[in-house]
Each structure stands twice: as C-alpha cells, then as structure tokens.
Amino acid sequence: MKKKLAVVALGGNAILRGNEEGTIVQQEKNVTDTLENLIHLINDGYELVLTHGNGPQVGNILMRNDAGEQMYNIAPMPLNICVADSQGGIGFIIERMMRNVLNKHGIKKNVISMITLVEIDKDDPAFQNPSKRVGKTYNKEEADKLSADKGWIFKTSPKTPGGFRRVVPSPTPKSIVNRQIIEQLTDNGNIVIAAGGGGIPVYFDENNDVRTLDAVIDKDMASSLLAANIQADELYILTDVSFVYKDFGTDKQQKLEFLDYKDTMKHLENGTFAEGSMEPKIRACLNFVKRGGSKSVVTEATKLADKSYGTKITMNYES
C-alpha cells in the first residue's frame, strides 16, 4: 500500500530571519527548529519533499559576484549558477539538520538533496515584464551604469528611497524536469530536498537541449506544481503566520481556517490577500489542489502538528 506523500515548503524564515545576520550557527538552528515540527508527519505515516527559499542567500551570492568582479576580476557567473550554488547550500544545512534530527528521534531514513531543474516557457509574458527584484540596492548613477554595460533592468527599492534594485522576470513553472527522479527516492522510503529556490528555470530548445535564461521562479509555485507532478497527498506553505486573514493588519481582520476552491477564488478576485505575500501563496495551493491533491495548508512552522492551526484549503469544503 502507497504511502501518503506531502510537499512542504519552508519559508524564509525557516532559515534566516529578519533581524539576524545570517551566519551559519544561525541558518541551522532555525532549519532545526523547523525540522523537528515535521516529526509528526513522519510518525503518521508520510513521505516527506522538502523545498525552500533562497531570497536573502542568492541575494547573496549576487552580491560576491559583484565584489569579485570588481575587485579581484573574478568571471561573475549568470544567475542560473547562482540559484544552483543557493539550492546545493541550503540543501546541504537542511540535509545535514534533518539527518541529525531523525538520529535524535531514532527515525532511520535516507535524505537526499537535489539540484532541481524547472521547466519554462522561453515566450512566457514575464520576459517582457521583469519584475522580481534580486540582488542589492543601488544608486541611480551605479543602476545606469550597469543598465548601460551590462542589460540589466532596475526598479526602485520600495524599501530604500532613492534605491535601485535589479529585476527579472519571473516566468509560470510549466514542469518539474526531476519529477521521475523524486517520485521513485519518495517511492523508497526517502526524504527528498528539492526545487530549492523554485527550481533552476529552463527550457528545451529544437534539439531537446537544455537553455537556461535569467529569471526567478516563485518557490511556492514550483512546490505546488512538483507536489501535483508527484502526485502527493497534501500541500504545506509555511510562512511567519499561523492562518491566512481576510483584510489582514486592520480592525476587520478575520482568520480563515477552512476554504474551499470557490470561495477562495471569490477572496482572490476581491483583493482580500496582499498581492507578493499570501497571495501566490494562497494561488498555490489552489493550483495544487485543481490538479487533484487532497488539501493544502498555509500555516507557521511551529503550529504545524496542532491540527487547530492553519488555513486549509480542499477543492471542496471539509472541516
């Protein structure tokens, strides 16, 4: 008998945190206390695909790409690379925490981490609007200057005034190229870190080969799409909240513990959840169950084992 599979996708602040520096003691006791909330699942019986972010760790990289560049004429590598060098890292911390945290559990499974390769439309919409900023905050005269050498695209930093931060597109995930891979080491009774970051974008040329293009997919949709390619069970978002809210941060500010795909649909079209937060949030984990999963749940790392916590989300409402 089949196993029931879940997808869950670390948020952020499951590795580093707002006001910390981001060192490596830091990185992996956040991963740990994350970690040792996905017990539970393990214990009821699930296969387990780990995916995560890298914002601030490819923004990062980004950021030594610039140093060595301008400093030590070191070759900067394009931001497929960086993505890749992000999802080996971070796969590595969680792999190593996880490992130690079934050793403290006395659970025996195998961990693998996986450099993961999603596939795009190369036409996609999102090419001709760049709009995920990565990388560090400019001034006008530096964004120029770059735009001039280099082609990049700048917007405002909403966050720094007077700021410039670097943009790119970041296009629909049609694919999980490793889905083949995953399904058969979660077949086996192994947990698998992967689509680190939203994957590495690419896509197949009139050869059958493999192109990359500069662009940032959304971490919470390629684990909706890997999750429905693998055709797991259940959908987890963890975020720094323990529900979704309706007209969340005003005095009307109403918890959602259960939806289903219509009404959620209807909140959607009224604008009830912030567009570049919960709401590709919210999309993902309605795409995950239009393609056949039993439920998602967006809820905060520490809530994950009490069942009263978290917004779920089914195709049709069930309490």
Given for the second form:
2 protein chains.
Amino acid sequence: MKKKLAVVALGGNAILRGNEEGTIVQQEKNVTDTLENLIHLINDGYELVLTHGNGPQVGNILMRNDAGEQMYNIAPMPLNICVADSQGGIGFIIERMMRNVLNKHGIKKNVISMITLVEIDKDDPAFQNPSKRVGKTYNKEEADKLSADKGWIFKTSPKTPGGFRRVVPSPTPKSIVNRQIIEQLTDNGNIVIAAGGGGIPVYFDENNDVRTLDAVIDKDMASSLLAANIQADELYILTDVSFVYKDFGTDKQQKLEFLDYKDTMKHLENGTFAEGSMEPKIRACLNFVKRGGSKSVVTEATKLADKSYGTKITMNYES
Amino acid sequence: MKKKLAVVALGGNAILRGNEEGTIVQQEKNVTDTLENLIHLINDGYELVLTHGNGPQVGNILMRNDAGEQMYNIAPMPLNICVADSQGGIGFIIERMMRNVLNKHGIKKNVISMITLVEIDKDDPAFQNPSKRVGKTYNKEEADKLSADKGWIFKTSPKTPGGFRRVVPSPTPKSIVNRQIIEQLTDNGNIVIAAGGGGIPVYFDENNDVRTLDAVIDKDMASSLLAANIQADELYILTDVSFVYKDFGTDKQQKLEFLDYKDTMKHLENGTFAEGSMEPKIRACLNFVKRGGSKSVVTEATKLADKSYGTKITMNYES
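Can I get the form predicted together with a further copy of the same chain as well, since the one above is the form predicted on its own?
Next comes the full complex, and the chain you just saw is listed first.
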C-alpha cells in the first residue's frame, strides 16, 4: 500500500462544545469521539498530522492570567506564551486520547505533540487592522485603562452590549518553522499533533533571530500551509456539517459535492460562503490545492468513513 | 567525529531565579545565558536532549487556575494539564532561545520541544505519602474546605507559619513513553526539548489505556531515566555549583571531582549530601551509570567549556 499523507484540522467542536462547561473530562470525551473516526484514514494507509484550534482554551488561559494578576499579583504572560501553553495542554489531551483509540483498534503507531512556530510577516497588513477578539470582556473604564497601561486595542463585543474585547492582528502565515521535523516524523510513521491554535506567530529579525509579537493565526490557514509545506496529499478540514452549501440557510441552498479551482474562486467572489465561518475554510482549502495539494475536503468527522460525504475541492474536476 | 548523545537537565535557575519577579523577559534572558554554554557540547560533537524543571511556572499556573475559578468561575484544570501547559510554555521559550543561540554561532540544527508522558506505577509507595508541595499557600479554613471538596491533602508550609500547601505524590518514573520518538529525533540531528517538569505522570490501565493521576515527577530522576531509555552516553545535571562537596557548608567541606559507584553509594548511605537538594541529583546520576550510561556530571552551565570542572560520576574510576 502506497503511503499517503493527510493533514486533518480538528474543528472547534472536536474538543470543546459551545453548550458545555469546558471541564477536561468533557474535552477528553469529545476528542475521543472525533479521533475514533480517524481510524478510517489510518486503515486506508494515511500518515496523519493533526491540527486543532485553541479559541476557548486560550480564552480561559487569558482570563486566568488576568485573575492571577489581580488576585495574587502574578506577572501575566504575553499572548505567545498563552498560545504555547494551550498547545501543551490540548496537545497532551489529543495525544493521550489518540494513543487510547489506537490501542483499542490494535494499531501500533507512535504519537507526538509538538510546539509549532509559524512565521508571519511583521509588516502584514493585518497589523494595521487588528480584528481577532481574544480574552475577557471588559467594561469601558477597564478597557480604557488597559489601553493606556498596556497599549492594547479594543473593539466592542457583539455578544455583550457595552462590553469591550481586546483585538489582535490575524496575519497570514508564511511558513511553518518546524516543517522539516514534521516531515521526518511522518516519514517515520508517527502521528504528529502540530500547529495547535494556528501555531505561535513569530518573525525573523534582521539578524535572523526568532522574535515574538502579539497576534493569532487562523488555524485552517495554518493547517493549509502546513499541508503544503510538508507536501501532504490531502487536507481535511473537519467541521460540524458534512457538506458545504451554496447560499446556506436560504431557500436556494444547494449542496456542493465537488468544486474545482475556478468555480470555487467564482463562489468566493460572489460571497457565497459565510464570512468568518465557512469562507476562510474554503480559502484554506483552495490555497492548499493551489500549492500542489491533490485534494481538500470539508466534512464532518463522523462522515470520514464514507467518501460520498464531504465537499471535495481540487484544481480540476476529476474526469 | 563520532556522534555522542547527551541529556542535559537545565537547573531551576536556568530559567527563573529566586530573586526575580518572573516576567517572561527575565526567563528568556536567563535561558539564553544558560544555552550559550551548550555550544561547547555541540562543538564537541554531542547530540542533545534538554530537560528542565517547571516548579515556579506550574506554581503560577496553579495559582491562576485558582484565581480564574474564584473570579470568573472557569472550570479549573487538573494538575496533569497544568504540567502539560508548562511544557508548552517553557518548551517554547527554550526552543526559541536555542534557535537564536545556534543562529548566533552559525550552527545549522533544528530544535523541537515536545510533550512528554512518563509512566509511573500507580501502586508506587509515594501514593501512600504525598510529599511534594504544589500551588498556593492556604489558611487552615481554606485548606479544610478544599480537602473536603476535592480530596486534596495538605501539609503545613515551612515558609509561611500558619499556612498550608497541597501535597501530591512524587512517584519514581518507570519509563519515558515517548522514548522511541526522542531517539528518532536525535538520530536525525535535532536538538530535543523533552520531559519538562519531570514529564506528565501517566499509567497504563488493565486495557493498556493511558490514564492520568495527580502527581509530579522529580525532573532529575526523569532526566536520568530518559538518558538511560535512549541510551545516551552522558547525563549533565546543571545546577548553581560547579562541584559537589562532601559535607557542604561545614569546616570539613571537601570537593568531589570524581566518584565511582561504590564511593557514591557510601556517601549516600552516610547522608553526605543535602536531602531534597543535592542528594536526589546524585541518585539520578548514579541511576544513569547503573543503567549503562558512561558518565554523569553535576556542574554549573558556565563551566561546561572547561572539563576540569564538574563532579563526574562513573561506575568505576577511570584508569
């Protein structure tokens, strides 16, 4: 069986679901349910790199950071360390649950979760327009004070009238710093958990030193870049629907099963997909096939067993 | 040049020093100063695995956990996730600074920091006598409540009269779960950061599933086991003295430059070394040579350039 390499981006609900309190026991249960479905890919001969988001977890870490400073005067950590912490904690949960799922199916494979640095351009236009909300909701007075003390930038919170949330830039990822090691690890047959939370954004300064800054990277964009960097064959973006729809939620809603580059571009130009939700996933899929990937798939974890499910994006329609 | 493999355990003061506030900037500076000295080992042809402690950092994470629950009602994380988080955050700092030190010296090597699981025996006698203090200091009323609510065990705090701290078991590490991958990574010439904070303690249940429990592992014992598991040649335990002394701090204090197995055992039986400080380091050194390692060295990072420094422990005195 020829070895194939797939990057699988676990969706937010693979770990923590909106209606849950967020205990570790819940997270472990959700992760196990999702990973169980990856056995189909492994049995089909795929080597796997798993990526994941960290929104709720890094949100909690930032809140605890704030509470720790206020209650116990503990020096707060910068955002890059919070993201690194979340890669550690979530990576451990996924690694442990993956080991147990493999064990259940009698599959002998090793699993590693690794810290992943992702290079961005410090002159990325995103730095002129920080847009990604992180951490807790503050009132106006608190937000003004933090803005003066720490230089943080705030935007109103759509969910909490009168509330403000810190916004940070979400620059485009340029390269996965750890790509060579990830390739070595998959070549050796290991399942690799990497680029958690979109990776820790870094840039190289004029001396080629690695430097940090306060930003976050979209996890699907990072997953797509990682897949291209390690020359993966396929990219799977797991979410809570088993197909992408044109005009989703309207009465002309239409299921999209196959998409080529040209038609996807047309849909994107027409604003067919929900902004900030399905649209960035489709862009990530398209970027991967544009960079040489053979196929991107958007689907639900539970549908991985049945290849008739999932929206498949390729450069050209298969003939 | 024949390749040699060394495990280097970075001491507490390699990262965070007692007299410092503990900001990330301070931690980054300390780490850089320490790592600068490892260039001597790299130039001597060593492949490296770096391990590190996490005491102050996981202490802060536990305090923030507590503050986040009290102020914002965020579900607290169990100790194993706190340790995993600290492996992420500290691992990232060490990886980034190591990359910059290598860059400064024009050395092309890749660096990876990885989550490390360490197997312990869930029937280890340490579980009958939890001894390792973790997290914040509570007053009696708080400690009694936590003891009733969460089943935590408390001991008085030697540093804070009237204070109580949670104690957890510190079992003996049995095997580094990720040892095969660490070997692959060093075989490929990568510098590996692993077993942070002594590793995340886990055990395998009757179905061979990986399970967690609340405990911490001594980082020097974990480093020694890791060195043996990956068949390293040498183990370096970096600390704040450049030699081990017999009867340190007394008027018969005597510098120990070389120690064989028999003499080390005799010293340990005589209680020559400070308990909970130098004594566990020496035991870790001895365990490594007993398991086939050629040499253990206890020294100061700044003395790595000069092999006349450092206490060298071998099975037999070199002839």
